[in-house]
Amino acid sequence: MKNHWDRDSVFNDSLNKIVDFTFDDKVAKVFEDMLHRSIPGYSTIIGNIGTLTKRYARPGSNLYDLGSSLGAGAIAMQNNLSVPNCTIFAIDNSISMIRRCRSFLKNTSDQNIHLICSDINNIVIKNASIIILNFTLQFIPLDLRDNLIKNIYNGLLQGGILILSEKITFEDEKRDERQIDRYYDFKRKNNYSELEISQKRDALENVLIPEHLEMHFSRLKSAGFINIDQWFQLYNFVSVIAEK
């Protein structure tokens, strides 16, 4: 079945100079395709956000999608709300992403989703039952990550959850190489060329900084989270549920 989104061809042509990856209009236009062809298990993760919303959303609480891009996580929460008076905030620092997300939402019934163009490090989080960081933390400067997770913890209600999805690295170099090789096979299967894989890797090198899973667990524990469960992994992509 043909997908409705535009095909990702951002790195299809040979570039004289590789510049740092940015979430601009060109990327926003094809981002749905890029997500599904570049992130193993992406649809499963989004589906599980909906499932977790049914369990953890509290009446009268706020739900946050931090680094929301085109709003898939926010929409999954909206579509699975079973309690009243919840407000969903979809926050991204890319105006291109916010504009495209707004165009998706304008003809839908997702009126509880409030789009905000802002740096998520500047957001005051409060009265939250669910917070999503869906492949977002990896783009945050390393020296700001601890404080962001602490702010998230402080803004959660008792019993609320953070859903953290990330690309990771492995301490064992051979294991890391194996998982990366498998991931590139995944991209080849999704019809990315060697040129596209290489150029995008170079563009992301200074922008997307992955960490070991152990570092994520340590940061979550330091912030105060006690119940931390890795529920998903496919190659070097994982998702974690941290409960306050």
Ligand code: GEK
Contents of the next structure:
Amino acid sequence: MKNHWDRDSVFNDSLNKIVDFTFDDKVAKVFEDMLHRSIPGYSTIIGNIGTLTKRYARPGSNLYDLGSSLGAGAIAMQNNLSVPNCTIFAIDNSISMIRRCRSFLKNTSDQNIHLICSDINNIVIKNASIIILNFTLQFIPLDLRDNLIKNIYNGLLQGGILILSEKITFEDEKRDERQIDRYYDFKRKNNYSELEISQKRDALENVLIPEHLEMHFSRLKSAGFINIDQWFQLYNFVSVIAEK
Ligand code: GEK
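Could you please show the structure of the form predicted together with the ligand, as a counterpart to the form predicted alone just displayed?
First the chain shown before, then all remaining chains and molecules of the complex.
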């Protein structure tokens, strides 16, 4: 795969000790490459965040990209906004991601995106027509997930949406294994070595905690969401739209 990004080689060399994955400078520097080579359908999902923005953004409302990393979701919303007086918030608790995102935005016309370095569990969400959690909830401690989803629901306007994308697990063990094997083939095709795949898996083990799709649906329902539609799946990666 050819692109103009710095190549992700974070797990290229054999490591004596695998430490938990963090979103530090080393990761932020190669993150576009990492996302595109590691998340099946990543660009399709970002493209559809743009498409959904056209339908759901309300004049004078706030749009949130939670766990925004380098701002791909926020930029997709910004580029597809066709109603006036909206404010976009891109929020991440990694200062490395925020700094790098800020330096990108400086060179573009995306001046209306407000970048905030904060834990998304501690923010006030209000007057929102669109909220994105694009592969972020999976990094939130399990015991905080219900509250975060409730907070998101409460901050949405009637008719507003949450776009939730996640890596998932399957209840049936064999099915889980099959989908993981297919996912590793996707990584191999994108030129990750066996060593990179296994070292990254170990580094993520305590950090990225995937859940069943049924769990996500039931959490969204309990918070009050309606019209919960899964619109995307590629192997063990899914995306869901839920309406208030
Ligand atoms: C994209 N959405 O390009 N508060 C704020 N940010 C957090 C927290 C937290 N508690 N925990 C993790 N993060 C992006 C991709 S990456 C997905 C999202 C991945 C942030 C973390 O710093 C990282 O930037 C992001 O969530 C997850 O569409 O790496 O698989």
